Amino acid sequence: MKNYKTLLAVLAAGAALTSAQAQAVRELTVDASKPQKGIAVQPTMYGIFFEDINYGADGGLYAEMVKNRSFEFPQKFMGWDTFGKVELRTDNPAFDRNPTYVRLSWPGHRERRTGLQNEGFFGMAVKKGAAYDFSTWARVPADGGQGEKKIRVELVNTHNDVIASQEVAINGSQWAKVTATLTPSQDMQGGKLRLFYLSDGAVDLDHISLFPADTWKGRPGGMRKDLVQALSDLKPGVFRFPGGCIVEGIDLASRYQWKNSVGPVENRPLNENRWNYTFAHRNSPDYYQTYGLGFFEYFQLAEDIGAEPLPILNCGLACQYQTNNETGWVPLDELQPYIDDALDLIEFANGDASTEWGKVRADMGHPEPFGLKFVGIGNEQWGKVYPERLELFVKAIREAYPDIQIVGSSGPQASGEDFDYLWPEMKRLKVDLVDEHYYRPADWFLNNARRYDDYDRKGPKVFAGEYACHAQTPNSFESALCEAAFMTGLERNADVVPMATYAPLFAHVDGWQWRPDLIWFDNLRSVRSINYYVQQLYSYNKGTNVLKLTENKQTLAGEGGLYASAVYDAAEEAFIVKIANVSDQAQPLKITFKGQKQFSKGTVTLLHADDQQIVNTLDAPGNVLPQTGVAYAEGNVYETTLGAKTFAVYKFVK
C-alpha cells in the first residue's frame, strides 16, 4: 500500500469537504474502557474459497501448461495436433489409472516428420530468458527398433518461430522420466509446445509436462507463483477446499473424491469437471481435472500461507440442481464408503507415519501431520435427504475424532423454504458451524448488514462460506464498497461469525464461467481486484477483541449512509475502527474512544473511486488501491471528515 504524510493527500474527495462543512457532526463512541473483555474475534475470521472454476486449478492456480498430458481426456487428442504416425495404445501403460499413452513411429521418408503440438491453456505464454521444465514418461517399445531415440521439444511462437527447443534422448525398454529445460528466446503469448520424433523405428511417450521452473517456493511441478503470492497477501485465517459444486458433481461418478487425488501425480485419475457444460454461454468442453493440484498440495498451500484448512466432503448426494432425484443419491445404507472417506481424510491430514493414510502422507514429504480441525459435509445440499445423511457422518466423526469441528450447510440461499428447514436441522445434529452463501445484488448486502444481531448465540456458529456482491459491473468499486459494508456486521457479532471467505476467488480472463472474482489473471499476469483489497484491510486489522461502537448508543449499519464496526488488536494495543461511507454526501465524524486518555500518532486507510464502476484489470492493476495516510488525534477523540463513497481504516495505538 502506498503511504502518504498527511491524511490530506488520500481524502477521497477533496470538493467534498466544502459541501459537508454545511453537515452535522457524526458523533461516533466507542468503549475502549475494557478493550480485551470484547468479543473474542477468530484468527480464521477472513478467509478464502477455493474452487476450480473459471480455470482456477488447470490453467490458473496449477501451474501446468499442457493441457490433456495423459491423454485421458474422452476425446483422446483434446488438446493436441498430431502429424505424421502417431497411434494411441493402453497395453503395458505407464500408470495403471492413466492407461493411455502415444506411440511415436518414423514415417516412413526422411522429408516426413512425426510429432504433436499441444495449445496449453487458452495458448501458451512464456517470457524471455525464463526457464521451463520439460517432462514426459518415455520408453522403447520392443519392436521399436535398436539403440538411442530421440525426440526435439520446442516451443513456438503464433508466427511458428521456434523460441526455444532442445533434445531428448530415450533409451530402454521400461518406462523412465527424461527431461529438458527451455529457455526462450523471447516473450511468448498464444503458443506452443511441439515434439518431434528424430529417430527411426518407435517411442512411446506418456504425462507429457511443461512448468515454469520458479513456481511457488520453487517447488517442481508446483503452484503457479504470483497467484499463490496474492493468497498469502491476504493473510487468510482459513482456507476452504476443494470447492462447492466440485464436490458434488453433476452426478455421483464425477463428484470430487480426494483419494484420487493423492500419491504419485502422474497416477492420478482424471475427472470431468463439473462446470465444462453448466454455464450456456461459456462452455468448457475441454474442462477436466487432472487431480495435480490435490488434497495434498491443498493442505501444503494452507500451511505455506498459514491459514487453517477446511475441506469439504461429499456426503452421499451429486448437485441438487442436476440430479434432485435418487439417481444422485447414495442411499442411507451404502453410505459407509462415503462415511470411511472423511474419516480416512481426517486420519491423512493428523495420523501419524504408522497409520494407513498418514503413511501416504508422509511418503508424499509432509512426516508431519497437518494439524486438520475442520471437516465439512455438504455444500449447498437440502431437503431432508441431506440431514439424514449429515446425521451419519456427524455420529462416526465425533465417535472417532471428538475435537473435529464439523461444517453443516443451510443450503444454496440465504432465506426462504429451505434454509428454514435446515437451520433446525443443523441445531439438531448439533454442528459445530453452519455455511451459509448469497450472491445478492448491492442492495442486499446494505440491507443485510444487521442480519447476525439477532442470531441464537447458543447455537451452532455460522460460517459465510460464499458471498459476493453482484453489482451493476462485476469487481466494481461499488461491489467492493457494499461488501465492506457488509462486513461490518460480520465483525460486530464476531461472536456468531467466526469465519467468511469471499467465492469465487480466481478467474482466468479468457476462460471465465462466473463473476465477480477475487483474482483476475492471463497466462502470464494477474490482478487483484477491488473487492481483494477490501478483504485484504479487514484481514490485516481484524484485531482480536470486538469494541462496542455506537452513535447516540444505537449501531451503526447503514444510519445515514454509514455503516461501522471497530475492534482492538491485543499484540499492536491498537484501536481501529472501520467505516464505509456510501451515500453521496462527505460524513464529518467525531470518534471518542471512550475510556482511553491519550493515542500516539495514527493511521488512516482509504479505499475511494470516482466512477462507482471502475475496475481493476491486467492493464490498469492500480485504478483503484488503499492509500494510507496519518491520523492525528486530540487525546482521545479523533475528528476528520469522511469523503462520499469511500471506505476507511482508522487505527490508533496505545
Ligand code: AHR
Contents of the next structure:
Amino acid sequence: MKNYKTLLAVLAAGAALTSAQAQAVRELTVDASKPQKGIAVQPTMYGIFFEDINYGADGGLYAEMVKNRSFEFPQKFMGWDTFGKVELRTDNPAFDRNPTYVRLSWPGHRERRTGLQNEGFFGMAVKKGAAYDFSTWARVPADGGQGEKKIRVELVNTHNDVIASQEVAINGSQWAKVTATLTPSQDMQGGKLRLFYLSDGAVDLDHISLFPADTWKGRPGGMRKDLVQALSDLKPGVFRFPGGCIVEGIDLASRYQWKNSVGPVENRPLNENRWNYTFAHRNSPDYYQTYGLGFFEYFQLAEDIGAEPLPILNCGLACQYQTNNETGWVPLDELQPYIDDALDLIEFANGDASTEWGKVRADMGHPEPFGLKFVGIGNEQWGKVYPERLELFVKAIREAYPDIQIVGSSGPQASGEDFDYLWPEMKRLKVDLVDEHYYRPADWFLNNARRYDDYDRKGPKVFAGEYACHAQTPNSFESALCEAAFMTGLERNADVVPMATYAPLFAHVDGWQWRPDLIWFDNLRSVRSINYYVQQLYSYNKGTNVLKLTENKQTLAGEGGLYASAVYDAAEEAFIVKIANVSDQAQPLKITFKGQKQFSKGTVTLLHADDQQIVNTLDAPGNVLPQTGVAYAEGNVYETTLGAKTFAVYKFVK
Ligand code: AHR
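For comparison with the form predicted on its own, provide the form predicted together with alpha-L-arabinofuranose.
The complete assembly is shown below, putting the previous chain first.
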C-alpha cells in the first residue's frame, strides 16, 4: 500500500495550499474498532418525495403528450383549437366517469375542413425518427352515416409544416380504440397534434392520446424514461407519493382520492391540481390531474427503483392554508369512508387476489403484493382537528394491520407553536414516524446540523419528509453544500431519522410553481441539480452502521466550518467519512481510523464549485458534478487538504 497523499488534479479543486498551510491541521478520529456495533442505518435512507407539482406528473413523468385528452377540464376545449364542425357531447359516453367527448361532422363542402389540434404541455416536442403512439376511442354515431370513416392525424411544427401523418379508419357504432404510429421526419419543439375529419357524416372521439413509444421499460402509456432513470440512479430507499399538499386539496372535494386513480386510465376521473391556482405569480390554469399516473403506477415505480412505497393519505382535512374551517374538516362521525380508504389501500397493496382491492391490483397486472410497510395519514396539518382524526385512523389500522407503520405529521413548520403541540400528540398516539418539513435558508441548515442529537430516542422516529435549502439562488451550489452539511446530522442520528426525502422532486422549466427542485426538465431533456448529486452521494455511501467521528472528543457540526459524519458498510467492508467544508479556507485534515490497521484501497469524491451561485442547467447539466479519484491512507491515517466550499466523501476499504 502506497503512503502518498496523491489526488487527481481535479480533486485539488479549491484546495489552495498556501492558505491551507496557514491553517492548523484538523485531527479527526473515527471509532472504527467495532464497526458493526454502530447504530444501524435503515435501508429507507435516502428517499424521494413525489408530488404532481411543477407539472411533475401530468406534463412530466407521465409521458402523455396531449393536454385535456378527455375534454373534462372545466373549460372543455382548454388545450385544443377546433375548426369546422366540432361539438361537445355527453350522451352515451365511452367512459361514465369522463363522459365528455367530441363529435366531428362533415363541414358541408369538400374544400372546408373539420378538425382539432392540441397544444400539448408547453408545446409538443418530438425526436426525428422516434415512434409516437397515437390512440383515440372512436365510433360512428347512429346518425353519422354509413360505412367506414377516416381521420388524419398529424404532427405539425411551429412553421405549420407537417412532420408526421397517418390516416386512421373508424368503423362501427360501438366505442373502440383505434391507433396509429407517428414517426416524425424532423425534431420538433413547440409543435401540435392535429386531427382532420376526412369523411362525410360524423364520428365521435374521446381520450385522444399521444405517447412516445420509448417509455420507461417500454410500457405503453408509461413514464418518461429519462426521468425515471434519474430516480433509479438515486437508488432511493423510500418513495413517498402522491404529495404534499395535493393529498389535502384546497377543499375536500379536490383532495387526492386514490380509488379514483386505479383501473383503466380512460375512466379515472379528472381532478383539479391545487397548484393550478396556489401562486398567482406562477399562474397555471391548465394544470389538472388525469390520474394517468395513479397509485398502481406509483407502487410499480417504487418496485422498479427498489424503494419502499410510502403513500400519504388524506386524514379528513382539506389543506388548512386554504380551508381551515368546518367546510374543510370532516366531522368525526363521518370519517369512516376516509378510514376505509386507508384500510382498503393496504388491501390493494398487500391483499391477495381473493380480496376486493387485492383483485383490483391483480386485474391491473400485478398479482403479487407490493409489500407495503408504511402509510402516512395527513400531510401538513395542525391544531387539535388533526390528532382527533388521526387517532381514529391509528386505532383502525392497528386493529386491522398491526405491522403497518404509521407516519403522522408535525405540521408545516420545523419549530414553533404547532410543532410543539403536535410532537407530544404524535407520541400520545404512538405513531411510528413523525413527518417534519423544513424549507429554510442556508443559515438554518448550517445551524441545525445538531438538530437531532438530543431528540428523544424512545418516541416515534423522524421522517424528514420535505426539506430543501432555500438559499440566494435556487438549486445553487451554495444550497447543495448547506444540505450536505446538514445531512451529516441526519446520518449521525440514524437511530432517530430512518427516512429523509428532499422536496419537491421535479419541475418543468416552463411550468414550475415552486423551486428549488431536485430534477428539472423540458419536454425532451432533463437535468440533475447539484442538490441531486448530494442526495446521490449520501445514498450511494449510506453504509450499514454509524461510526463515531470526533474532533477533540466532540462531534463535528460546524466548528471552524466543518461538518462531518462517518459510517461503515458491512457488505463492502468500507469506512466512509463525509465532510462538508463550508468555510472560505482550505482545511488540512488528519483522519485516524481507530481500531483499524490499514486499508487495501481508498477513494475520494469531491463536489466543489468556485462560484457559490452556479447551478446545473438543461444547457449545462455538468456545471458541477462529483469527481472521484484515488485516496491513499498511511496505515490507519489519512491526511489531506479539503478545499474551501467543498463536500467530500472519503471511502477506505479494509
Ligand atoms: O413541496 C411543496 C409543498 O411544500 C408540499 O406540497 C407541501 O407539503 C409543502 O408545503
